[in-house]
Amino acid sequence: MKIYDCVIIGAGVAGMTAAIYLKRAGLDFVLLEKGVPGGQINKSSNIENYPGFKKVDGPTLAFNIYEQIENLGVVYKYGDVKEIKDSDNHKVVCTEQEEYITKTIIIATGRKPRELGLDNEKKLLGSGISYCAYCDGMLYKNKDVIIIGGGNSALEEALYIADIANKVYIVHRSSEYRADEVLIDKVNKKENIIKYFNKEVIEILENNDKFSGVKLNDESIINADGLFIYIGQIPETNFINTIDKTKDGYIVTNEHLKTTDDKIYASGDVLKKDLYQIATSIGEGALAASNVIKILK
């Protein structure tokens, strides 16, 4: 069976960095993702603070990125992975479709949205519930929806979707936003936002299987359209149980970016790190892929 050099888990910004140091050094490997090439960048409506562009949106990004590996001749395979194992000197990256035996792997799968765990949450997921206004803002044209969250997630996809849709209430469990002033400003400055601070959502509403409100904990109810959820993030480590993880599931690496096994390196938003933005984790994609190339050659 064939040997691979690496295996790349996980192609936004940090694993796809990673394949063009890989591939310009001459190695073989291949690059495994279970969604769409960016990941969580798709998501972002607007990109400000990325050197080079004065304005550029996620997907138009992701995209640049994925044009460059593709012309590169990256192998880039779909794959969920569900186990690392070991087979001899060798690891095996299990999916359900196939295996990988290689020598050494980098884990770049990034996080997923944290959800507000209550009960028909999932249930309503699509049905008024989403995660990505940016994905789905346009279904929502002259209609009120809720954000909740007061990040500079929350903030930039307020603003985003303020302008299709007729009021954009924002539902923050603090005294204040967690964000950049400029977003704040720019918030303060939309006549159809209305904040709401130190409140949270205890209850979900639904109409005929449809999202139409929430319940806040003064027993307040908004009547809307569409929830939006942005109230932080979870790394998506969990089909790896053999290296050192933070309680909340981040990888535990050393300033090498190498795990606390000798032959897995990690790299982007699955580090527990002071900051998450795209510039950080092409640095540290780069960063993992040269530790690999000094280890294999």
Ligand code: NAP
Given for the second form:
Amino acid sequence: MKIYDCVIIGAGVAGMTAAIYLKRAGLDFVLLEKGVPGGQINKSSNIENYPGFKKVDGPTLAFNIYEQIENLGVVYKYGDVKEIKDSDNHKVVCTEQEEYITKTIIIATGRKPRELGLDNEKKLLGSGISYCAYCDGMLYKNKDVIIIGGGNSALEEALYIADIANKVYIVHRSSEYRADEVLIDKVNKKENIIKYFNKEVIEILENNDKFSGVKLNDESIINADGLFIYIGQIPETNFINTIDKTKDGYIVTNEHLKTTDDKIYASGDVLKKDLYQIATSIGEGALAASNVIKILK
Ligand code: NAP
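Show the other one: the form predicted together with the ligand, since we just had the form predicted on its own.
The next block holds the full complex; its first chain is the one shown before.
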């Protein structure tokens, strides 16, 4: 059976950057992705802090990077990785469809949205509840929506949807936002954004199997047509339990982005880090790949 030099798991910005570096070094590898190339950045309506682009939307940036790896001839395959096993001196990356034997692995699976964990949340997904304002915002033209959260994502997407919807309620559990000043300023200036601080959603309300509003911890109710949940993200690392992880699931590495297994590297948002940005993930993708190239050569 074929033995790859490397398998990159995840084609977000970190994984695709690693692919550019491995390809240019002439390595034989495959890039696996279970969703769409670009990962989480596809949910960003407006990126203004990535150098070289004064303003770009996430899907456009994702497509540009994808086009670059396609032009280089990177082998890109669908694959939802379930397990990583050892076999002789190699690793075996197992998806439901296939197994890939490889000398090294770069994990770049990123993060997924954190759920509120309330009744109805899963049931009403697609019936008024969403984790992506940029994907579903147009459904709420001239309607009222609620955004839960107080980070950069919540505020960026509140601003995006405020230009489409009638009213946008931001419900935040703390007394101040955890976001860039520039975004807070913009939110404060938007007349159709109504801000709630120190409030938690305790119940999701529905009417005829559609989302209809939320009940807050002071028992007040906000009626709305849509609910967008932006309460942070959790790392997608459940498929691997043989390397060290933090208690919240982030992968532990050394400064070379090597995990506690010599053959496995990690990059991007699966790492516990100070700054979750496209710029940092791209740097980590490049670093993990260049260290894999070093050990293989
Ligand atoms: P985040 O920064 O972790 O913020 C999550 C927000 O959700 C916090 O305000 C938090 O409240 C709230 N929250 C957490 N759990 C909650 C719960 N159970 N119920 C209600 N509220 C809850 O997440 P993010 O906005 O998704 O951003 C993720 C990372 O990407 C951040 O590092 C962010 O800076 C970065 N990012 C950057 C940009 C940019 O640079 N333009 C854009 C998007 C994201 P508390 O504050 O009370 O904890």
